[in-house]
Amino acid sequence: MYVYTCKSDYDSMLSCIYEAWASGKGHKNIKLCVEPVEQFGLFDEYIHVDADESKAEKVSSAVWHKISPQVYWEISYALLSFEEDALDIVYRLLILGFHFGPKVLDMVQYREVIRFREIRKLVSREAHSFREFLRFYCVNDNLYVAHFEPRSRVLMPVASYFTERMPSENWMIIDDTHREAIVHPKDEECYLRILTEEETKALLATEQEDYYSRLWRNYFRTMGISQRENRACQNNHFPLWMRKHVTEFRETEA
């Protein structure tokens, strides 16, 4: 088995798809995965692929024009997933897509399509959850900062939600897991910033208590009805791993 590996950024993954497809080694003899590789196969040959903007663009253009724009957006979303097999499943979907066309997304008789839809749904649910539960802290009276630690790389879809709702505010959303941040200057376009380890540590200090966070925590605790508390239901809709930076679940005293 030939295993093509790459970093987890978008251009690297599309470049990996390009190289695997162009290798001529046969789709059945190829597997794609994102680094770091957790377990190496004894008889597998591992081939690292670096990001190449031109190759990534060729894959994007081919999917958009030869399959459909919808499939392009769907695979773009699925590639945000933390699931170990996400990249390989996207590759398998494209094999079917270039053969069958736009209808590939509905061809649930193929296990690759079923798995693709599962991955796509997991990413969508995670992004939706963080849109609901992201909490901002006010820094220096004119900047709002929010931290979160997603499993998938959902920073962009989460930030796009707040771009439409807070266009005239200075804010920043920080993905502590992947060391990335979306910075939104007041009444301007937002941009992505890749953070260094030092910057990530420094930005942790922005998660400070303010008047509104204390007010919200008091409201949350006061309005709760202990007799109706259902921890199992709560955990199902809002898993514990998502709560680290959520104001009402922090252990800081109000």
The other form holds:
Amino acid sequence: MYVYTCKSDYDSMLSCIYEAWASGKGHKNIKLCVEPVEQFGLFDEYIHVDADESKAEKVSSAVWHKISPQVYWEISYALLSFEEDALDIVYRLLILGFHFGPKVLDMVQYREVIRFREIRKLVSREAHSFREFLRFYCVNDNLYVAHFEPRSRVLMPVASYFTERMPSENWMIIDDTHREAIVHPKDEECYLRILTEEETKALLATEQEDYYSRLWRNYFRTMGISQRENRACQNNHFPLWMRKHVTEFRETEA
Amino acid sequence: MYTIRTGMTTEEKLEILADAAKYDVACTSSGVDRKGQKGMLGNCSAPGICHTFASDGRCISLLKILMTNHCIYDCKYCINRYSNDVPRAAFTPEEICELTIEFYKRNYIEGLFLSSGIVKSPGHTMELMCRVLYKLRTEYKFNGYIHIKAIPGVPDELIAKAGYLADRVSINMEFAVEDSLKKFAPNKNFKTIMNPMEKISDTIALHRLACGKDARMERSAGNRYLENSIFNVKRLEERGFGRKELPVSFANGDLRRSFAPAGQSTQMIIGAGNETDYELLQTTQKLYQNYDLKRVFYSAYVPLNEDSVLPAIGTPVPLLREHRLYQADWLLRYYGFQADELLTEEKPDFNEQLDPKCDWALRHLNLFPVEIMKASFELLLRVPGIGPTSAKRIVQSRRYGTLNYEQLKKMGVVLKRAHYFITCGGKMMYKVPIEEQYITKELTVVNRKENWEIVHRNQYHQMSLFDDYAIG
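Form predicted alone done; form predicted together with the partner chain now:
What follows is the entire complex, opening with the chain shown before.
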């Protein structure tokens, strides 16, 4: 088995797909994997692929023109996933896609397609959850800062929602897992910034309680009807791992 | 009589007025898509966004508060009735606006849900509420979701004003039969509730027509075209609730603005009066068909007041009954069922042991088992364990090849319920007799755990060293 590995950014992953495809080793004998590889197989050969813009471009244009733009969007979304097999499944889907055309997404008889749809759904669900559960903290009265720790790289889809929601505010969303931030100055376009270690540390101090966060905590406590208490339902809807930066669930120092 | 305490802080007021508003059920922010604009704050997304979940598992999506809990009415079931001695407070319009804006910017909420006790008169109260909304929309440039509770018995102009400012307008019906309403809410009557409801529904339809939309609200895509559905276009036309024509005089620009774009909703109390489930469900269906309501909510009555006509304090909240009604409501809105298929006058209450869909299927065993590869979408939807999503997936994927049970499971079909009612490639999953008694017994076992949990949610819990003995 030949295992093609690459870094976890978008261009690297597409280049990896290109290299694996072009190797001519036979789809059955190939596996794709994102670095870091957790455990190396005894009988596998590992081939590292570097990002190459032209190869990535070739893959995306082939998918766009030869399968369909929709499939392109679907795979670019699925590649954001943190699931280990995401890259490999995208590769398998493309094999089917080049054979069957755009209808491949409906062909749930293939295990790869079912798994692909699962991965795709997990990413969009995670993005949606963080649209709901992201909490901004007000800094210096005019800047709103939010931290979150997603599993998948959902910063972009989350931030694009907030550009629409608060176009005329200064805000910033920080992905602590992948050390990236989207900065949105008032009435301007937002931009992505890869954070250095120092910046990440400095930004951690922005989660400060203020008057309204206190009001919100009180409000949240009041809203539960004690006669209908149902923690299981609450936990189902609001998973514990997402609560870390959420105002109403944070432990206060006091 | 109560006195108005002065010098109360916003914090105290919020606690009192949120506490008074929490028994209202609807907290949805769904039904309208609106883009954000530069210079304004907020947008709306049609599927709705829940921002957090309270300890009772209900979603908190809007800032749900009363403008004031002073009230001149004495509805027996209500915590804010004038004969109750509870702390009273009233927000100023600025306080409401600022709370909404600041909460919204921090992504705590999706918008405002404003309701109120009745001060002086219904008209006066409604006018104050409209003033708050006007301030919020113009001065504070708020573009998010607003749900306003209209008060029965107010002049039409005020309802119209509310409709232009808010996304959803709702009037609480509280009871499905007039007798109960008379008994429990002596100051209200059906006429003052149904009258504005009808007017709002007509006005919404006119504005929708003027904007180039269909007169009736959007419904789940599948359900609109099902033969038997309550929203079936042909059926509605036969009953005289079909297409409305835009009157010539209205075809000017004035109507081309949105009026309560997310429609209207209502709420009924379960377990305080003595309505049967049959009456409640029939009323629900009529409200959907005749008034084109977007949603009907049910609220299991939580005993709060001591009153000889009401269940005593400490009576268990009828959560299972509420759950069954919501299940039936979904069957009406998404599965193409009619109210009289689920319940009849002779059998007016839901089966506690089984959900309404299983119950229906067991009474119609002659239709089953159905073949997955051939059955129509309509029939697939009626199989217990298959919902709109999995039915759609089945229909889409069977074009490209045969399906087996493993694939069905992967598609989201709940086989523990469905396998009694389907065949796949001509075979049933296990060898089971199609007998009503046998399947009923089996399905009751499947449902038992779920039902028990709903009823006994608060009484027992898993012991934990950390919570029960404060270790750690």
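Positions refer to the first chain, counted from 1. So that the term is clear: the rigid core is the largest set of C-alpha atoms that superpose within 1.5 Å between two forms. Given the structure is predicted, the values throughout are model-derived calculations rather than measurements.
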Between these two forms, how far the Cα of residue 227 shifts once the core is aligned, in Å: 3.1
